[in-house]
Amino acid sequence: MPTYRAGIIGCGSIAANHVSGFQGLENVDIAAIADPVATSLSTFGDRFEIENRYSDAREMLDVEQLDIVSIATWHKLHAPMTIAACSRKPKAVLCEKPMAVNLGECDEMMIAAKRNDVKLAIAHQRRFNPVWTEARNLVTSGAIGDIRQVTAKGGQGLLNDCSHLLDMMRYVMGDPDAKWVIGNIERYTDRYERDIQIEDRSVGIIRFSNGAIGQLLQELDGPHYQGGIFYGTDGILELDELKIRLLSPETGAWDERTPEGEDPHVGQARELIEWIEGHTVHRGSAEHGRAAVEIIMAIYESARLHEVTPFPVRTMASPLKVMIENGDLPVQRPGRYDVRAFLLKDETMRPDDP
């Protein structure tokens, strides 16, 4: 059995999940880590007993001859770090979600992976959650008939929490394409999420190629949870990360199921190795990560142009950023704040502090 050398760029909280995934496999060795924040690098390295530590990710990539690179940075570094990793020609790159902060960056990442023959996966790890996979099997087998509507509720910005929910809609229904989106946003505060400007609230309605209509409510109607409700012609299915509730004509009553299986982070890592070895295609391959970002950008574009946004979306920049820079979303309650400021280290209260 070959042993694969893995390196992790970014030593924050999500990186621990990448470690647990790789440590669940006998044939992956975590060879090195990189992070420019000394406290994060030393704390993380000590916690997981990883000796090779770099403050410069590119130096790690040049020195360590890695087979697998995990990108566990904040969102706006996903594209540059993925492109840097791909240029060193590892076998695979596993990048955290969201894939990138606009469609142009998503495409650049995919181009870099293709021209260097690197397999690129996006860490929507809930595709490996046994509950979500069982829900997919039920829906695609026709357990509730043809899907007519899907509803999900999220928070903390479309790119963060809600990227999982949009990916969930596609995954459970067998990954249909989006055909059009209509949506709107509200931004009266100077709100950020991991140093990315985000909306206060949003709503998106998505028409999928299988005929289903998806409805995403962001900070409009709680409680928020990782899951949703699928309404079919013959029944209803509701899921979260722990259970499925199924209502079908066969039972005439709610049937609650709690599927169990492999830890999603281990499953994600295992399937990456299987993809490298040519046994399968990773269910989180880059095109699925891009599809979630495209729906988000379509919601922003619909808000910007006040119209239905057809697919493919042609604006490569973030329409939200364009609106903010053009003064279309003037802040009425001044004072920048970051909903993920608690992730910062030492005395730092915002990413641009000296």
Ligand SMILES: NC(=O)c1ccc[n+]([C@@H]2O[C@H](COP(=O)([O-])OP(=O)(O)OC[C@H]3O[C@@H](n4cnc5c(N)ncnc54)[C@H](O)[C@@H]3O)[C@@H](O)[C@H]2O)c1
Contents of the next structure:
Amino acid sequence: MPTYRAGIIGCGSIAANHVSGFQGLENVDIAAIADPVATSLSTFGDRFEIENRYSDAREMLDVEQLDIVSIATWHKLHAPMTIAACSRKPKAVLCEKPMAVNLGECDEMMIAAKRNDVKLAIAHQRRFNPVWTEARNLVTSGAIGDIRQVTAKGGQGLLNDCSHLLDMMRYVMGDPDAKWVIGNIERYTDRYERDIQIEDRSVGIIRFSNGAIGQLLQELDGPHYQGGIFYGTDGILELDELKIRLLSPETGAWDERTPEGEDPHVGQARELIEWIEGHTVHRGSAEHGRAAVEIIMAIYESARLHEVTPFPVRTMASPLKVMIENGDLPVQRPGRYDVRAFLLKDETMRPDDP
Ligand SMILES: NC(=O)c1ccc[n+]([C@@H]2O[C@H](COP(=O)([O-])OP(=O)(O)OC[C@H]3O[C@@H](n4cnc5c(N)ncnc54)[C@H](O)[C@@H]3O)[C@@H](O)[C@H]2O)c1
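Swap state to the form predicted in complex with the named molecule from the form predicted alone:
In what comes next, the whole complex appears, and the chain from above leads the way.
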């Protein structure tokens, strides 16, 4: 059995899940890690007993001859690090969600992957949650009829939690395209989420190609809740990360199911290897990560232009960033504050630019 050499860029909280995913397989060796923050690098390296440690990710990429590169940095570094990794021609890159902070960067990542013949997957690992996969099987086999509506509520900004929720809507319904979006946002504080300027509240209505209407409500201080409700012509399906509840219109009774299976991080890593070996296409391949970002950018674009955003979205910059830079969203309570600053280590308060 071949052994694949994996390297991890960014040694923070989610990187530990990348390690556990790869360690769940027999044929992946975590060869090296990179992080410019000394405390993060040493703590992570000691915890997982990884000897080859680099403060410069590009040096690691040059030296280590990696087959797989995991990118587990904050969002703004996803594109530059993916492009840097792809240029060294590993077999695959697994980049954290959100894929990038605008559509232009998503496209550059996909070009870099194609140019260098690299398989690029985005870590929407709940596609490997047995609950979500069972929900997809039920919905796509018609268990609740035709899907008319799906609702989800998220916190932490559209790019963070809500990229998972939008990916959930698509995954469970069999990955329909979005056709149009109408949305709006509210930004009255100068809050950031992992170094990205973020809205305080947002709402999006999404028309999918299967005819369903998605509704997403986001509140920065809102609950961290991963799940949603699918309304079909013949029933309702509710899901979270642990269970599915099905409402039968005939009996009016709820049927609860708790499907079990492989850890999603292991499943995500396993399918990456299967993709490398040509057995399948990763269910989190880059176009799905891009699709979630495209819906988010469409919500921002609808807020910017005060109109329905048709797909494909043609604005490659983040319309939220454009609105902020144009002075269209003056904050009522000035003062920069990052809701994830607690993740930073040592003296760092604002991450360095790439
Ligand atoms: N898939 C999920 O469920 C999930 C969960 C949590 C976080 N995430 C995503 O993972 C990403 C990281 O989030 P986190 O919570 O792990 O953050 P974190 O702050 O815990 O970790 C990020 C790490 O990147 C390091 N870093 C910064 N600049 C770097 C550089 N130039 N090169 C290499 N490393 C660098 C930091 O020092 C830090 O150790 C985010 O994009 C987030 O959205 C995904």
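Residue numbers count along the first chain shown, from 1. The shown structure was predicted, so the numbers you read here are calculated from the model rather than taken from an experiment. The term rigid core refers to the maximal set of C-alpha atoms that superpose within 1.5 Å between the two forms.
Once both forms are fitted on their rigid core, the CA atom of Pro249 lies 2 Å or more apart between these two forms.
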